[in-house]
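First, one chain by itself: the form predicted on its own, in structure tokens.
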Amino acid sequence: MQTYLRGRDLIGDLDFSKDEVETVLDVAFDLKRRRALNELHPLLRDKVLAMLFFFSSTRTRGSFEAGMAQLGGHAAFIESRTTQIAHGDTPKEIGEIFGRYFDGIAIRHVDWGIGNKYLNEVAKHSRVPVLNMQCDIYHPFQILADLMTIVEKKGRDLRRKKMVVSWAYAASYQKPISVPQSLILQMPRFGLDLVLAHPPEFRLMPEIMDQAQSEARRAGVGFEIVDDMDAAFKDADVIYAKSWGALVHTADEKQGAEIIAKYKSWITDERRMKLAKPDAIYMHPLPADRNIEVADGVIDGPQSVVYDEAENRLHVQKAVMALTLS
């Protein structure tokens, strides 16, 4: 266990080693125990995180809140719009300011091209940690809540089990990438050999390719491209299907949405989870959009554990606020 994480910012998913994460899952694994038998444990009493909103949210704000008061602490709702962001408070103000108000800072900035860059600049000038709610490249603690949740079904030793990590068609808006993104660069490091299905037009950053890549091979694991959803699915231990943006290939949003639009048939219906392995599990970040992207009958079926899946944000991140604001 890796007992020092204390004033670490959490950007990206690789800021924190295998050996950190396993740490957190250590500590997530506790509190999720002590919360079910109505365990107090108000270890961040009196510490206040600011959670600053640039998009919209529904568990992120919801778990983010629930986890500082059950910690002991508060979190601080602000809105970007309701700052005088847009009238010149730059990253720099940002972060030396809240920096000095508040005990962390937890941002989401989805805009592509941007959320990253500005999370690190406001980290660059605070003197306290910097928490990734979600920006354009990253969502650590939808993957620590996603890993927690894997461990909890699969068991520890993660080994040979085979991961699907695949795009699905979903026809509301471009969605950020950062979830697939961190997917493939976090799930290798523990033993889950990966497959990545995808139309050509929805690939990922190059960068971080080569670093998932990276990571598999350092792992041993299996890293395999493909742009067929059967053939990803067949014998698989671990579903995970969402949409996400062609912005990659171009970021304006009517030639994504007529990009999107030529693949309706990439939808996880029950034909589709027949494929994978009779105990396969199926996982979504939420929120899905039912019977486009995902059939009703998979999502609300035995095999889904989107509802744990959403629980465990809550663990982890208090998890990690426990280790990094005490």
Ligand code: CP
The other form holds:
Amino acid sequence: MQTYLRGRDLIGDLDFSKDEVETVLDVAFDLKRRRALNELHPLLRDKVLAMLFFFSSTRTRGSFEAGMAQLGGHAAFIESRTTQIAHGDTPKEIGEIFGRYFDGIAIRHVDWGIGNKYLNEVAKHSRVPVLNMQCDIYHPFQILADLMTIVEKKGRDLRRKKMVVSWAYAASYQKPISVPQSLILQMPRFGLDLVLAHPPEFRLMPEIMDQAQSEARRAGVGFEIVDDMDAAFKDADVIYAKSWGALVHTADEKQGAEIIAKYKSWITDERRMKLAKPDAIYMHPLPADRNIEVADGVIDGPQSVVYDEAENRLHVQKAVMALTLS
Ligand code: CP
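Show the same protein again, this time as the form predicted together with the named molecule rather than the form predicted on its own.
Every chain and every other molecule in the complex is listed next, the one we just looked at coming first.
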């Protein structure tokens, strides 16, 4: 068991080894149990986390803020537009200065081609851990929560279980590609056979695909790419279907929206869920476009685990904060 994570950043999913992720899961389950028993666990008394947001959030903000309070510390909510970032504060200033005020710096910056570089630049200049609350490439805390949820529902031995990571239609906006990318990086290490399904224009970053395929080879699990949602769902144990933008294909918003509009049939509905195993679970990180991306009957149905999944954000984030913040 690898327990020494003090001072570490978590920006990309593979920043923590498999053993270190196992430690995060163990601590997260313990913290979940302690919260259920109303047992105090002030592991970060008087510590303060900066939460710097360049993009909106419901779950990420709520769970980091509640998590720090439950650990005996405090989280400062900082929206980029209310700072002097627009007037000259660079990532160097944020890393240097926030690193001296705070015990950790959590950042959400999903702008395509910008977010991940920004986080890494802050980390270069910070003396405290930098935690990725979602960038343009990765969403590591979402995927830790997803993994915890899958373990809760399917057990710790996930070998020979089929997980589908599928694109789904949504009209609201070109969503980041960080969730599917983080899923395909993290899940093979835990034994799941992956099927990635998307229309051709929704391919993921080539370097992430290469890394994910190499993780799958190392773990001896399946990794298949298909462009047919029905074929992907067949006999699956875990369905994870969400929308993402055609950002690798085109960064142009209008062109992206036109491409998305071609694939309105990519919805997770009751008929499709029947193609999966009868005990398959339905997952989504939320927010979802209801009755566009997923039918109410599925997201509110007996196979849906979306609220447990959202809850587990709290427990895994507390685990990582307790392990990394000094
Ligand atoms: N899943 C997720 O990251 O939710 P928010 O965008 O609401 O934080």
